[in-house]
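Listed next as structure tokens is one chain, alone, in the form predicted on its own.
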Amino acid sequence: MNDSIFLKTLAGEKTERPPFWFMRQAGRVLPSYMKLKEKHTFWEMMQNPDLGAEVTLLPVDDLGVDAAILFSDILVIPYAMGMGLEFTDRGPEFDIPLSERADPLAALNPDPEKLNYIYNVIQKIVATKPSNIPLIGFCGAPLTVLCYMLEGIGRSKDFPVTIKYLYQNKETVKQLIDAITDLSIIYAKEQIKNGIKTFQLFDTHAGLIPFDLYKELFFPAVKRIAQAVREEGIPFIFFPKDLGTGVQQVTPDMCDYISIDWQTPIEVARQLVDDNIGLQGNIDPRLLYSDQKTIENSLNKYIDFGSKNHNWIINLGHGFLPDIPYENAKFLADWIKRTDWRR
């Protein structure tokens, strides 16, 4: 694993180029994944160790990424907390949203053993992956997970039910956050025990509420999860999408790296974020709808930044969109490898 450019960068070593991986890299942008999807359900691919390992490692062969990320879903935490979850053609849906329960806390029955199948998948990945490709583990951050638990999925991405609930039931929300955080810490530690080498916390909806409220309710949970992960000697990456200038209040005790969305120019993010925190991101995945000449012209703007900043991991500002051409995703990966980064 010492020859991993990804882990070397996380450890503060200088490398000949920035390492890269992509959020949602093991999914619908890959023709090889679509072939598997014709034969297997999402649950099957998540739960079967052979299938889970195969899907996780597809981007290593198909795109040439520097790290693999576990093929799973952020909703396994509420599933393990006793919420009935189905992955339908419309997407994932819970049977009864917490917002519709008179006592949402009483409705939860956390059972860490419901996550055991994931550790079997991790073991299979570790046993079959290339030695220089580390495995990234992850879970959803408490706000993003809570959004889906309260809404029940399949509703507006503005999460109106969640917003109303946060303002009307703050004390209950704090207890729900604690419950989600407790199980997330168990989950993270078990992932580490089974072989992941880096952990990322996804807060896709961090920008849903005013920053001051986010800081009050959710910063403590992020710090708890970060501390638990780093106590195991594993780097911790925090992805608070749409946090905006709030990134300047993310402190080194919260993460080793912070992933930046496409709303904030990477140079501006570097000025805002504490110097002791590395950056990840922030290519707009929608750029990959363009022709390859346009894509390259936009990417060239990153070269100067990459030449000066060795604590930067190239990634997207969010995940691949399902209808992005595979050829353009591969073009991006190849461009990173063939570019002279002037290091």
The other form holds:
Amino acid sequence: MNDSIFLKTLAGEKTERPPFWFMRQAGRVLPSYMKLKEKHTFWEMMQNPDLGAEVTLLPVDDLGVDAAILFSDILVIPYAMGMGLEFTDRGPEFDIPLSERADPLAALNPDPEKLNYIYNVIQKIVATKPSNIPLIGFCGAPLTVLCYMLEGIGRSKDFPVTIKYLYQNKETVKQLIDAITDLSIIYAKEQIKNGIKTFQLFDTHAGLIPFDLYKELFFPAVKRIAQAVREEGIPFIFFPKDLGTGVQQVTPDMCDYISIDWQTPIEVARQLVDDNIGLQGNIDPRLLYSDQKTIENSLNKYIDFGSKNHNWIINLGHGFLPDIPYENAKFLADWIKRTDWRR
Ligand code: CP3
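Next up, the form predicted together with coproporphyrinogen III in place of the form predicted on its own?
Okay, now the whole complex, with that chain kicking things off.
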């Protein structure tokens, strides 16, 4: 574990290059994943410990990333709260959107035991992974999870039902946030007990509402989850996508590292974010649709940043897209390793 460049960086040590992993690294960008998908459904792969561990570790072998992330999904929380969930070709779908319930809180029945299968997967990963590759655990942040719960589906990226609901039923929303946060804390603590070494909170839809409203409703919940993770001695990475200049108001009691989306240049993010918080990010995943010469030219701008900033993890500004050529994902990984970071 001590020879993990990823954990060293998180612990504040200087390393000779920035560590890297990629959001959605274990997915359709990998030919090895597509092969497994021919035989197994997504649910099967995340529920079966052997398959879950195998898929989690595919990007370690195929791309050479410095950390693995648990192969699971943020929607396991609503599922453990009693919502019927299916992963279809069009994305995740819940049986009844929470917004259609007269009393959404009464419709939920949070049961921490319904997450137990995931700890078996974590144990299997820990038992089979290389010793210098730590495992990252995660869950969705309350806003992003709530978006899928209220909307029922994840096809529309602007979640109109959710936003209307939020403005019309603020008090109910506050109670839902508390319920999601309570279960997420139990889940995070169990992941830690079973061997994850870093935790990332995904708030993909943080930019859906005005920052002031986000701060009022969701900052307290993020702080609670951060505190629960950090009191176990585990570093906490917060990914509030599209938060914009709101990153200025993220305080060190909310995270150790903040994951920056591709909208904000990394140097600008560095100026905005509190000096005591490290950065992760923020390559535009769609850059990987271009040819390798263009990719390399665009990546070169990160060398200067990386030469000066040791508290930085290279990642994407959002996850890999399914149709990105694997060769370009591999090119990116190799580029990070062969670059002279002038440190
Ligand atoms: O990053 C990883 O490799 C770890 C595994 C992981 C998945 N989902 C696997 C997955 C993680 C960390 C997530 C998080 C997640 N899930 C988020 C937040 C991060 C982000 O990408 O924005 C969100 C919003 C979800 C909800 C979700 N799950 C959607 C909208 C979809 C369908 C669209 C899509 O990207 O495929 C999923 C399904 C899903 N989750 C897949 C994978 C590999 C696709 C399953 C398949 O191969 O068909």
